[in-house]
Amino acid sequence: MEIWDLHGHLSGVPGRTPDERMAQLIAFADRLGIARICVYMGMTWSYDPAPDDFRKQNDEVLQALSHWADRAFGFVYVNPKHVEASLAELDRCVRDGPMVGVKLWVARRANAPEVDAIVRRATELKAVVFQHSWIKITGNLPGESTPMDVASLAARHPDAAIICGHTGGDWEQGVRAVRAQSHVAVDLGGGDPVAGITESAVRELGAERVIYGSDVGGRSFASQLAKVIGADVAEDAKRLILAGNLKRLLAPILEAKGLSG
């Protein structure tokens, strides 16, 4: 089966620069047989980032992009505390760059209104926006989004492409959570690779809004993949869920940059 990874990153790669890092990247996923990566966030992260440090964090990204347009796409690192700076930072990555993508982290919660600005922005680009999301039984961190903060979040821009990430976390609940918001997919990545996962978000959302991601250097390619290709769902889910439904989705900004997909 053909497979996109969705969520990968730099840290936690062996590597000096980028350009190691992403190699290491590939030649691991090469083993597992994967084609495409989606890569956000540099090789130091920071939960809180300034302007100067997510622009940082954003070239180390293009850098390690810049030899492997065949096999990684880019999402661009934003900190809603800053929107303005965001903005320009959405139009140098995805508008007059290569990027396909948006990634927000715990800066902000996503039902916060500050993030409302980014959201249109990345729609009327075609960009994907990628929201992580997680329920903590310790208590999130300060600006860390529950899935039920992305459910808010889609509510109010329903026509962008919000994939509510690590299913969050709490996937029992997760799925749940935003199974009323039609236009939200879930990613896989990131967990413990637990029975059952795939099997829920197949039952309550359909296989179409289910999305392989790793997690990468933070998980390993296999047990993540371990949750798709070892679930109790037909095959047919399984093509959808590792390549077929990440593809449709950026389907549109592939088009519109002329990118092979």
Contents of the next structure:
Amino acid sequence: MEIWDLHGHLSGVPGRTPDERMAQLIAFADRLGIARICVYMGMTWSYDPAPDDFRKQNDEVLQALSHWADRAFGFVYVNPKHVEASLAELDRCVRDGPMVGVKLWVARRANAPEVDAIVRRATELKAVVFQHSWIKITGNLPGESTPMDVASLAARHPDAAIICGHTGGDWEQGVRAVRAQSHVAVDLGGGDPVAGITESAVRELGAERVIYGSDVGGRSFASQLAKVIGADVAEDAKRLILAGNLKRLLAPILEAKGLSG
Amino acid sequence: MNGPLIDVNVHLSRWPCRRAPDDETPRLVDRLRRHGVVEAWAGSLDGLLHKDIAAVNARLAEECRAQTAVRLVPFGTVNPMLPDWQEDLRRCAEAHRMPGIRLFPNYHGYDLEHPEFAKLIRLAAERRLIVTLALLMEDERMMHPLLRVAPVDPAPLADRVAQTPGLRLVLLNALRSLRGAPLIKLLGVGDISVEIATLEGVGGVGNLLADIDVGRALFGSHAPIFYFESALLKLKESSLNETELSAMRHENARRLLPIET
Ligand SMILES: [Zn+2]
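Could you present the same protein in the form predicted in complex with its partner chain, rather than the form predicted alone shown above?
Below, the chain from earlier opens the complete complex, with every other chain and molecule after it.
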């Protein structure tokens, strides 16, 4: 079964340079039969990056992608606290560069109005929008979105391709939070491989809204892939989750760029 | 293949806050068997919150005996905060003929400095019981608001183990927090092993074996709370040689618990 991974990083991977780390990621992906991997954010992370910082991180991803056009995709990392610089970065990395998506992390919550211009521009460029989300009983970071915030963003952008990162972390609440926004897909990656996450997401959202992602290097490919491989869902559903849905979401921008899926 | 598989970290009965797809024992056993598990060391999730531990352990022993497709080895719970816990320990060893016990210090409300803990592991060592101790059962960020339980702090363990001759200790769900120098130091003080259920990071098992002797690394899945396939795929994600695979899959567990002849 073909596997595309929605969610990978250069952080937490052995290697001194983006190229070395990318080669490592691909080597591990090969061991588990993962054909493609989306990569975002640089070798050193920051919660609230200034434009210079996110540009540097995106440069690292561009470097990492440069030898792996047939295996990897890049999402541009931006910060809604710096809207103009973020829009310019979208143009640089997506419109004029090879990237195919946008990564929004924890600088500003997804329900903030500043996020709108970024999502609008991403949608014009046919890029998918990946928004990190988590419901933490231990307390969210100040700018950290809940899946409810993602749902409110999605309600304002019915044409956008929005992915709710980590299925909200607390996935039992996350699937409920985004359920009514039928254009929101969920990312299975980044949490413990708690049995039931995939069955629950498929039951409540439908298999076509559920996407495998790992969140390597902080997580292992194995623990995250197990959420799909080990789930009691139909083989057709697994096919969609492991690759089909991501291919469908990326198809418009890959086609526009003349890239093959 | 690399011989049979022994899983040292499975649970019977129900997680308090969720049904797991495999929380009926025949289903769990069926999944284990399909993946080549010949023996699984099973605790009872009832042991987390029930006060009638004697009944919990009697049910566990009976449930394990009823299964034939996989050798389920019961590890009874002992809660040293309960009156006359010594009788539970005695029954585990003498009445149920269990080879070991399972401890949940954080759910039972004691830290590892507690004098009853020192007494318990001394008595267990005298009876030649393997002590399995779970540092955590779920991600602290995801807990039910009424069931928030901090992970066990392993810091006092080194002294406790050093003062308990003959103790054989297996730490369950330990590798989320216990890594690198503190782990290496702890394993140096006695017969302590760890299992890989909560080990994360890309190429995690390879990273672990760079730090610790392979003889201390056991296969554990934390099923049915986690998807069993997570631990299994971790053995594939890292490039391991035959010796390492055999050690982790069964030899190390068999050293701790030889088959009775
Ligand atoms: Zn991530």
